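Given as structure tokens, the chain that follows is alone and in the form predicted alone.
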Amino acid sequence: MAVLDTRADAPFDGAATRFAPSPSGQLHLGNARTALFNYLLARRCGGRFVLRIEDSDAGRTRSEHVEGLLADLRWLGLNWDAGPGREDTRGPYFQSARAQFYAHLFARLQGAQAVYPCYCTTLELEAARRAQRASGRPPRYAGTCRDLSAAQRERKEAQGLKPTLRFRVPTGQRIEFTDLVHGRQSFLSDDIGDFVIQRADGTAAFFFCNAVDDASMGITHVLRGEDHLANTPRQLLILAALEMPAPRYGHISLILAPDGTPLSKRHGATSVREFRERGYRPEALLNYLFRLGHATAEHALLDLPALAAAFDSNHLSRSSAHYDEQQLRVWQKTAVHHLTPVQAREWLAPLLPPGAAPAQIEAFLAAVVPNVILPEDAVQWVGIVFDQPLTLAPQDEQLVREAGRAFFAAAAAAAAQPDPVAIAAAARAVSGRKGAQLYLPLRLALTGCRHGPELGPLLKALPTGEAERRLSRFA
């Protein structure tokens, strides 16, 4: 029995990954942490990134997609070397302008007997599939035109059909390679059976160009999802068919959602477009995104020279990861107590009021970022702060005014300067009262709720002569 072995024991040093999305929609999580694995890889050995955008089914692309994928890469962080905007002589990088260079390589594959036009329709295909899992057996193709002669195929072709080509698979191989992420694999080719590589309407199928890309465009190394595990001996067949190098394939594993089913729209937002919307810092997600399904010793916020400096593609893991939010929320709060004054400001533009002082903004900022996780927490606050009046819940209304007129006119006359030591100590000088008893009517009186930023700041973010104003109400 023939092996084909692949382990390709080439080292790592000058690594060309590649991350090759399919434009049918948004990036979802799954992807984006493909994409980040496969740069971290190319930028810890000092490598290259490749971007390819696989768009040869014409019915499953969008333009908004692509523009929406680059646009989503970019807020990571994860510029690629070569791709679209970037060409260079390996190129072009969208697979619908590479046609003419699979052509050459089909005419290749035909000169060599690899491949033959099949004529089965996918009713026969279908009905086949069902017969062979009836009988307890795999479904794989039949062979059924395989063998067809010259005058075969002129009728088949004169009854309208149009064939799809498919990969002569060779009989008695075992094709072996060793995966970066599960280790050593074996297949026969037995088990596998003949493949499209070219659709009926003449454009590749994913097995093909996928693998001749991969080759052709320099790629050493392929992080990917397991799920494509059971493409990979395929992929060596049709390389080893047209003496093209393979590169090294790792198949990451999957990520689910909490329940161990797989991650959709019923576990809440699943693409970046839709954290990014919510205002979640590219950080964060970097950061989660890294520890999800890759173990490392480092706890702290990574930026992304930081990331690959830790990146171990043996310390990918084989079980799945799952999706857990509130971790993700746990690093959306580091980030955001990360940000420059000048970061935080740009985080919350859209809420701010533009008539603002500077410095209003800037106190506001101080005060209020270290309290929130997404925008949307800080929305209460730009009301209190800046345009809404404060109304109080009935218990609250009464706590306050249990408080005393005395209580707040002391009070509101020590709230000329934003110093919320000062009042207090004005309000228990006539009252008496201390810890919760005295702060706690001060806050709501303030701001309408028991909980939030601390009130020295706040102050200093109010309009002047607001606090007073505030306070007077109850006097």
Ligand code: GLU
Contents of the next structure:
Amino acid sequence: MAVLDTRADAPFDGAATRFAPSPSGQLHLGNARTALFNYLLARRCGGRFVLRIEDSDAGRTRSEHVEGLLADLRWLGLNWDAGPGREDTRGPYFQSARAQFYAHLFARLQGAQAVYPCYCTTLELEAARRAQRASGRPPRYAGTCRDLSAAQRERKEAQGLKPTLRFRVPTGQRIEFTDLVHGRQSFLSDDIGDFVIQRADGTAAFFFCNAVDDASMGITHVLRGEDHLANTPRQLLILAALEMPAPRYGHISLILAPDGTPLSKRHGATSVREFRERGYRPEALLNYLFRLGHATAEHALLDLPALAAAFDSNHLSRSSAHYDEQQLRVWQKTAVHHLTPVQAREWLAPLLPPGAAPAQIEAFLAAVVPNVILPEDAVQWVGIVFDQPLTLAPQDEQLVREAGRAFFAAAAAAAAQPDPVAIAAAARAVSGRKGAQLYLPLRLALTGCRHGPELGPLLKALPTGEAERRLSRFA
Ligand code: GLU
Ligand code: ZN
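With the form predicted alone already on screen, would you show the form predicted in complex with the ligand?
Once more the chain from above appears, this time first in line as the rest of the complex follows.
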């Protein structure tokens, strides 16, 4: 029994990795993590990161999805060394533009009798599969067209039947490889039915173009979703038949929702675009995804070079990763705390009143940014700081009134300086109140809220004289 293996000990130095999305929808978290891991693996060892668009199935591809994908990857900072917009001699990097290359390889395989035309219709194949299942056998192509004579083929062609091209899987082979995540894998070729490598419309099928493109683009390492593990032996057979080098594959676990089902729309936001539009920071997503199914001792918010240095493919988990939006929010909070004033201003720019003076905007950001996780949390504070007057809930109004007119007269008189300690001291002197009794009426009168950012920075953000006006309302 022949054994087929890939270079189990291929060195990582200068590894060429790739991300190969099918642009049939938005970039979701699972794919973003796959892209990230491949990017980090390449960067970690001074290699190349390639982006290839798997759009050979024209029916499922939409150009806006390609554009969206590129924009999302750029936003994450996962810049590719070769790919769309960065063509080189190994391109083109859109599979839809590689038909000539595939045709050349199909011809080679035909010449070597490694493939044959299959005229079975979808209905016939479906019926055969049903019969196999009914008799307890695994559904697999029955080999109907494997040994058709030239005359039989001509007759089929004369009937106008358009064949697919099937790969003739050799019998009696063991296909082995060492998966970067799952370790040693072994498959029997006799368990694999002959499979389609060219569709009836002439386009290349996934197994085929995905494998030959990796080889021709010089890809040495492939990290991809676990759902492709069972495809790998087929792809190794194709590459062996063409005497092309196979990459080392690593199949990463899927991301599951907290309820254990595959992450999907009904679990809330799952696409990078949605997170981006809600104001999530790219570094928060990257740091969260880095730790999803990848164990690390690094607990700090890391930038991409630091993530690359800390990435270790030996620490990719075999068990499924569980998505948890709370953890993503923790990273988001950390990322927001790390924003520079300029970044913070850009981040909240769409919310800020256009007419406000730069100094007031700066004071507003200094007060509010430490207290928010998403821009939506800041909306309320834009209203509180820049729009007047405030309305109080009835029970809050009552609480404020109970502090008494003298309390607020004293506080207002001390409010020329934006110093909460001085204002509170003045109110305390006339009322004897302290702690929450002292501060809560002040906070309510100034902001209309029981909770929120620290009073000191907030007072600095209010327009001149505004604190005094708000306190005087109750004097
Ligand atoms: N286009 C395939 C996908 O998005 C690529 C699989 C692979 O990475 O090999 O699932
Ligand atoms: Zn057939």
